[in-house]
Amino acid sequence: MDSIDLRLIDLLRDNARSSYAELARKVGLSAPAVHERVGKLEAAGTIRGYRAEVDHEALGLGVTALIGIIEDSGADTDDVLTAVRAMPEVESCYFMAGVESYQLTVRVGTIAELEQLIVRINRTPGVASTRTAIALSTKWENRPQPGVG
């Protein structure tokens, strides 16, 4: 991966709908060369997909919370992850160092729905307890990081 690949990644993270011609103008290559490079980045798994950035409140998902899961000592990690993965409210899951085994980002429509989700998580075999923080507002998320190199 060279500096042009990193620049292409930065440009696509900023606007994934950019055309190959537009990207080519910005990196000083031909559109076919950019197409080939992007294809290689996709094939290598460096670029894993393209997503739409949405207004969660407009979708009825105005409550964002971070839920830390503390596993019990005999927990089967795969079973806990399988159960969490099946919960559509869970947007992301991170394996953590420290007291909590996992940190979830969840989105729901109401506090009552959040309460129901927390109860479901706490009833999951292998979960000893949870700790929840509710986001009051989002200052930014999914901020593109500048390329390294």
The other form holds:
There are 2 protein chains.
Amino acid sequence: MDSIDLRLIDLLRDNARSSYAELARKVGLSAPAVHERVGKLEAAGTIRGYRAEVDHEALGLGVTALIGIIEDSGADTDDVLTAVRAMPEVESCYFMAGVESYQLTVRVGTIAELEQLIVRINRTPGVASTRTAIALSTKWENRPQPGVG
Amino acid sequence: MDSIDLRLIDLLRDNARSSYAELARKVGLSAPAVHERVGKLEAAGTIRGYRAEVDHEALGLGVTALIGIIEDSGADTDDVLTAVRAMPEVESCYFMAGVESYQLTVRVGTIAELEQLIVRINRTPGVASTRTAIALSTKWENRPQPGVG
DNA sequence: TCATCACCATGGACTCCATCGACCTTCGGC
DNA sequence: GCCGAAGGTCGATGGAGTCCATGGTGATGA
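Taking the form predicted on its own as the starting point, write out the structure of the form predicted in complex with the DNA.
And the full complex, kicking off with our chain again.
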């Protein structure tokens, strides 16, 4: 994990479809060398995968919301987690410090669908209550942190 | 935008480095046809880009937090936004409905750095107060929603 | 200080892919 | 029924991906 690895990571976070030859030119190595380095970063889990970023509105998922979950005292946390994991609308899920055990990022097409999702989460065993905040607009998302990160 | 486009999007969200030939095999078209479809999806903005996903802990950014910003009454929203945009630690930024105008996802290396970041945000003109919640663990992030999205 | 070992980059070779042009099919409108 | 547009397949070619053998370099230990 040296500075060349970091540059490769930066380049791949900027454009994951760059060819190895292009990466090699940019970092000043040969293509096989880059190939091996990237392979090792993948094997080590430093690079987890490659994702296309989409325009959610264009795909009919124009409503983004953040939902905090407060658990029942004595609830089995794994049950809540399993139930939430089964909901495809939940894009991200963090286990939090504080009153709200989980913080979710969800994406749905309409406010009506959001309502149904909230109802479903509230009905989940172990969930005491939820708090929902709706994103009116997304300024930016998943912006890579250059240099290190 | 037909079902083949949606499948291509799903495949690219799963692995953005798939070759056109591989995508072609999976959707039952020729490679040039897939090439043209993907190019159109990119040109239309439906596909915004391709990003490598990294293990943030491995890169020394093990602390994730969510920060809500309450603005001063009468503050210029653009000033706050510009200031926050200049902070590389801020990975995502949503403009929200509710008391907290902005919701940020931030990533730093240590709690000390988080403290400094919060101080910096609080000192930003237009910011009345902030509310920070720390993620103890990330259950999942940026999970693609299959089928549509 | 020198020998040894392990690791990594290089360069070549071979296979496969990206991509362009030409032609074909299908569908809508006239 | 004909024509044009859109979008598909096919074929060719230039370049990329990837494997392998070789050589150089830095660290370790005697």
